[in-house]
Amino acid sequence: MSYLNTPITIKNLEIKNRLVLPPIATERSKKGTAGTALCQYYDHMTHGGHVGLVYIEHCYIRSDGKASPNQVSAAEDSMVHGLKNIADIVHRNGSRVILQLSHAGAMADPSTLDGPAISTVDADWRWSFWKLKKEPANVKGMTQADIEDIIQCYVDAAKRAKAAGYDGCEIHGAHGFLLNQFYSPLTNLRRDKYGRNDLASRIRFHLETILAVREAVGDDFIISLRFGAKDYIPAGSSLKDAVFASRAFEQAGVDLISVSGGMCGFTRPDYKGPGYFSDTAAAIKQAVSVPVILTGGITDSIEAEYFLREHKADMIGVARAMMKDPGWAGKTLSELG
């Protein structure tokens, strides 16, 4: 029996298998548009329709949330046409598709900013998971009005994803980006209802965003969360935090949880084997009823089958192997039968 080849239904969305192409930043956009180069890339990566679920790389929801100069935008209605072209290509090739939405917060690329970056508190530093140290930056703490505006930006971007024909959207809350900065005790130094005093406060921003997006897009549109569940850094977010938060996210309306790293980024400093975040994903899977995706270092079918068979996750994300060989999915699934 092949676990990877088994279909799965998420709400009303039927997916042919458990294989996921996770969001991969390509830097192929110009001025935020999803143009020809990006369409050709996703056509190439999804040719044959072997991947059950495809995530389109993170799109910024507001101009001060860009992680890089060539990031794709979902911040304006004018971007819907280009985003629709990508969704149409992936659907035509035979896969389901979700658009990832993000705001980088204090991780925003300084070259793209006209003023300070935004985050949890005023600071003259930003956390860089690439080097696991603090780097100089001009960061402004968010007011209540700022938080409300960002939530509305997520709502508007989600509505654009739905208008563009996507099967769902994903809220990016991992890898040190804005929502992750609120979740992690390493970076959330606030003393208000969004603050670090307790975990319920640190995930309030997430919950308000999820609830607002759900109200805007309706029940038939998938909401996924890329969750930086654990920092894997001393004094950072813990496994206990991840389980508590995941239950709250499900209750707020999330249909799918894609587990990744927090302030450590998308790798672990203490582990180099396949399934970097399998311990956290397994604990979350036991705590929630929605499907859980595991991504990180999985490069062959044996590894993917193991994590599914041992109930570490419900779906498996494979990035590097498919980037190296876009035909990997077809070959692998054919071999499994």
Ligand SMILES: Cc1cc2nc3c(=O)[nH]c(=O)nc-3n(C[C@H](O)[C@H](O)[C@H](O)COP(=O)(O)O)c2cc1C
Second form
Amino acid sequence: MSYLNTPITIKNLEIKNRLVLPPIATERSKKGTAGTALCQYYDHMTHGGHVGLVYIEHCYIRSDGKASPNQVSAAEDSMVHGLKNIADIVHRNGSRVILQLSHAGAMADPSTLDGPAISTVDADWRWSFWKLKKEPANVKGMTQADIEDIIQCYVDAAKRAKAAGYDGCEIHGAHGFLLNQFYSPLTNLRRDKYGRNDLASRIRFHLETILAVREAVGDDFIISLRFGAKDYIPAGSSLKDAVFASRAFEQAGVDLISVSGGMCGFTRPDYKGPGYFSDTAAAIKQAVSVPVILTGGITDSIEAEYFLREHKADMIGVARAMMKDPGWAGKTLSELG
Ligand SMILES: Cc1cc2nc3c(=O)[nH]c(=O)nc-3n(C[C@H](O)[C@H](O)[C@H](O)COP(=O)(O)O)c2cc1C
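Got the form predicted on its own; could you also share the form predicted in complex with this ligand?
Next comes the full complex, this chain leading.
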């Protein structure tokens, strides 16, 4: 049997193979609802149930955390019904499913905001990996009460994911969004216990979020972390940071670490080859005992097999190749046998 076709069990969750459909924002929601267009999309993408583990795109946890106007919401109880329809479709097709939960922080789309965006400190910067925009943005530094409120929003959204029948939730801590703004030394300019003084402070917000979500959802619900492990930008987060932080995330209760980029986004500025985050994923895999997902630039079975065989990761995410060809999983896995 191929590496990719080998089952994996995370806690009590049996997953039939090592292939992951990572979160892909579709911009198909109206007013945050997971409606018919989104259900049809995920039915199409997961048809045949070939992918072991499917992530549903980033859903905002509070209305000031939207990355775009047509993003899906996990911020109100009224959204559970639509989110459940998607979970049911993916399960019926035969895959496991995790809902990604996000707050964009300073990266919130200005057209969706009534007031300032929130982030680490009051700022007139806007760091966007999409275009490296640096135009002024109205950003307010978070108070202790703001941080506690966001943690509660994560907790409430995770409970909604559980109520909607998902196998787990994913806390989005990558691609320059709110938690990543705390982790990265490029954007965390605070001087308090969540601040830039040391790495333990820069990940305190993550750890408090993970602990609170775990307490709320219980032991049998998977908590995944999308980790913007390294910025790949001078003076940004380093591999050493990534390893230290991953150990702490595991201790706090994450079941799965999905490695991606930080302030560089989901691609890497200096290297475009297959598995471009494999150096980081491999170092994290060595440091933790929970499974590690490697995503980025992988487009065929030879590449996927290589990274699993060489112990660079435990599971492989393939986003754009499966977006282009939703039949990719079925063809690739049956060819491998
Ligand atoms: C259109 C698009 C939307 C994406 N949306 C999300 C998202 O909602 N959450 C997330 O963590 N990553 C998101 N990503 C990043 C992907 O999950 C993945 O990391 C990236 O595409 C690199 O993998 P690939 O080379 O296999 O495509 C998105 C990527 C694309 C192209």
